[in-house]
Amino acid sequence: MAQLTEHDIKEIVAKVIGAMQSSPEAKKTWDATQYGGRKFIGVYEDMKSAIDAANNGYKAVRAMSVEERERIITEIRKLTREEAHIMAEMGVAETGMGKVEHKRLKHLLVADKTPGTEDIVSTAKTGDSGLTLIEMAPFGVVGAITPSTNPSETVICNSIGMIAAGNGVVFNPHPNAIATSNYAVDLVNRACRAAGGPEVLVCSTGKPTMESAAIMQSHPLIKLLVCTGGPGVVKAVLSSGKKAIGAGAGNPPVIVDDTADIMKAAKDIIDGCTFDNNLPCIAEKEVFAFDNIADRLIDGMKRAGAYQITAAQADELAKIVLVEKTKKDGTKTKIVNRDCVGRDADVILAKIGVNVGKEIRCIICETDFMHDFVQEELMMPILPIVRVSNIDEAIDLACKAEAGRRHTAHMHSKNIDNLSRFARAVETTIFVKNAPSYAGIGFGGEGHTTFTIAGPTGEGITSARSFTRQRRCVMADSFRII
């Protein structure tokens, strides 16, 4: 098959998204296995067929050398860079969330900073009793659930790591991001074929549902489950009885003390909070600012593109972005309004009659600690600011807001003792000091990237080695040469 030009792909994207958005009926009946007559590689009608194909992919990758796997990964990186803008456009058009340019940058980050086979390192131990070799072996077929917030980014990032580890992969994409997720599955398979690998290496389904996820979770060929999503789906995979890696929700707090570079902190916080309209789970969600610098911090945020609303406007907006839901037991809870998640700040402000231009990136407001904006993870460019008197109060409230998720936290300070105290108290997987949140996944900071941050199950910043199991080979009383 000849490689499509960018013009060809844009035409396909326009047709598909147009069909999906034309009516609810069209979205329900749209065939996610092909676009404009071009059939995607590795996308099947049902989950059982996808799992069978992924098992064949596992057999194929098991037969490959490490060098052959790395050639495939190199080609995945190449196509991801070339088609980053296409997937970014698809993601925004299909889900209505985020920003095209930021999603493009996230794809480049995945291409450049996702570890490959170099992450799989064997170790050996010798002693008086001989030699023991420990190797990182694949699980087999991995079942992966992916989100709508970072759909193609997660598929590609996971594919690189799981292929490097020698696994087969089957994805159950979020139903609101089928097109974008399956485009990424197709990209991985196109890369595999271009590198001399099998026709199908990773798989997906054109009709992902809760039922298809349940089939995946119970299927005997699935040896490892990897879930990147909300608390509900993470809980489901952790209850499956299988080995599971769960990347759950966060509510990352930010502390700004009076030793920080206030203007830099203001810009860094707004940059991080507004990256892809706050969709990354690592993004700044609430700020705890020392009272003696809060006014300067707010002024710096406004200079960086924030718009401050009043307390009354914040209460009005909270009723729009959070909606009440009745649970099965009759109790009521608040959930995030999906129509507001990942939307631009000016679009959200218009809902309360405030009209601003696109230069406004973030909505800020002063609140008390118990305000819904502090307690709930919104995943939209709304940033509450809570004044605190000292570091003790800041750490106490920040940890309560983070609520033991152990995901991500941030602090702007030049006081090493304060930084250390907060890091010890909050116990998060990622702790970013004096930088925007995205530095925590390697964008403007050191270290590899991932879009599966496994706080609940403890793997943390996942990479290829996270998708392996240890195997030990022992030669007793032999092969020690010293």
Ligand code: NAD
Given for the second form:
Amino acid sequence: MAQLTEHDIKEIVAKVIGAMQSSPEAKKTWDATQYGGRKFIGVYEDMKSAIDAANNGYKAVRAMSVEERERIITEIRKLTREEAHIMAEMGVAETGMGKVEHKRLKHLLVADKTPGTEDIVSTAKTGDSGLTLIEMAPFGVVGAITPSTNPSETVICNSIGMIAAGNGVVFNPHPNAIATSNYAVDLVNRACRAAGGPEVLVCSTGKPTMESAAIMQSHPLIKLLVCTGGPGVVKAVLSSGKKAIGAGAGNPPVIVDDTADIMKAAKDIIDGCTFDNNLPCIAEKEVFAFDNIADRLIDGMKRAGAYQITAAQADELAKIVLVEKTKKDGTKTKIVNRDCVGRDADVILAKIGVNVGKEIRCIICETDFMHDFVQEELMMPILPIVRVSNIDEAIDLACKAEAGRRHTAHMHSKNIDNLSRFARAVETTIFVKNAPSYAGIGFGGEGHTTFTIAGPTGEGITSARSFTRQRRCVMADSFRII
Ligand code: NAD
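Right, and the form predicted in complex with ligand NAD of this protein, after the form predicted alone?
Below: every chain and molecule of the assembly, starting with the one above.
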């Protein structure tokens, strides 16, 4: 019998772990209502009970001082830091997607850089007619729909902002990440109790479905909907007739021109594209490279851990990572194969018979603009590279690939005219220059973080103030001191 090499053994172990993670039996072991024998606080049988409990949470928050709210948030930050590793491991094991260490870092980012009550600022206007005060008030109970790609990160980030704003919150988590999301709901409630707050502050259900989301959307106690997810669910909440914040899909293009520091650009792009196996909606999804630097860029990417496949292999892989689906009207569309989303590059490559080790973190290929890898949001470490001859072509194709989602775009260049032209043309919520994509959410870049980037509805990099409504109080002719 032939002897197994170290590489063969690693591959077998990776395949067994992969099969365990994606098998229905493995998923069954995740309990949406408890962890290690500890029953989750704030997780209810059905959506209506969860909304009633969240409404009680809202009444409790309303009765609190800002200082008391901030104490709860400080405790949420502390527990998030302490339990980041547990949630990271749970997220990967339950969904089969992403990387534990990167998910851990995302939790730390949420703990450290999600704004709290300091984000809520009142303003005053004085003049001949007296004083007018403008305060940012809570909406009431917020209904939040969260994704499978950053499940606990989004629950905690949303909770901090929504509590800081004085709201109650009920979550309808993604069905593929219920246990991880509900762990985060429980963490927020444990933090609340530890800080002397109410027994239950934020709520969820043990069986989130499209139906429970529909109940949430039409319930009279829900005053604001916040949806973080793909186009289908964002469209659903925006059609609900309620005030809604929609944080939808992206397909972030990257332009690299011939003034960029090419080796740095190559490494930055691979670092950003492979972070949590490309699950973040802001991550680099396709590259438009000037023809005269493309070879060097590809070489730099390979040095940074990328593996280049041929055009024929890219076509073969496209048939695996995208599957055809028949829509209700009978027309056909392509959707991503959930068994490939957020998977390691070597696991994806093995599907076309290419065996590499874990040191390969990204699959790159040269394609034309119309290739599915460019057009579809894959959320996996596959990066197509399209050659362009000049900045006009680069901007034109990059904008077409972003396709009006107004989400995120990136550029590597030292030419300020090129940088400004692309930023203006693409009109995205986030535009990152000369850095990995995650700099755009405060990881190695300035500014606060969020896991709910609301392009379609315009709140942008959401924070506590996004979950408030303006109220005005007028005192005519008095209360000026000058
Ligand atoms: P998804 O769209 O599959 O699901 C999101 C949630 O919506 C889930 O709870 C799902 O069950 C529910 N849902 C789906 N369709 C619905 C409908 N019609 N009515 C009610 N509920 C519905 O999300 P996912 O795959 O976990 O997340 C990935 C997508 O989300 C990507 O497109 C990504 O770009 C996007 N995303 C955006 C942001 C952002 O901040 N803009 C952040 C994370 C993810």
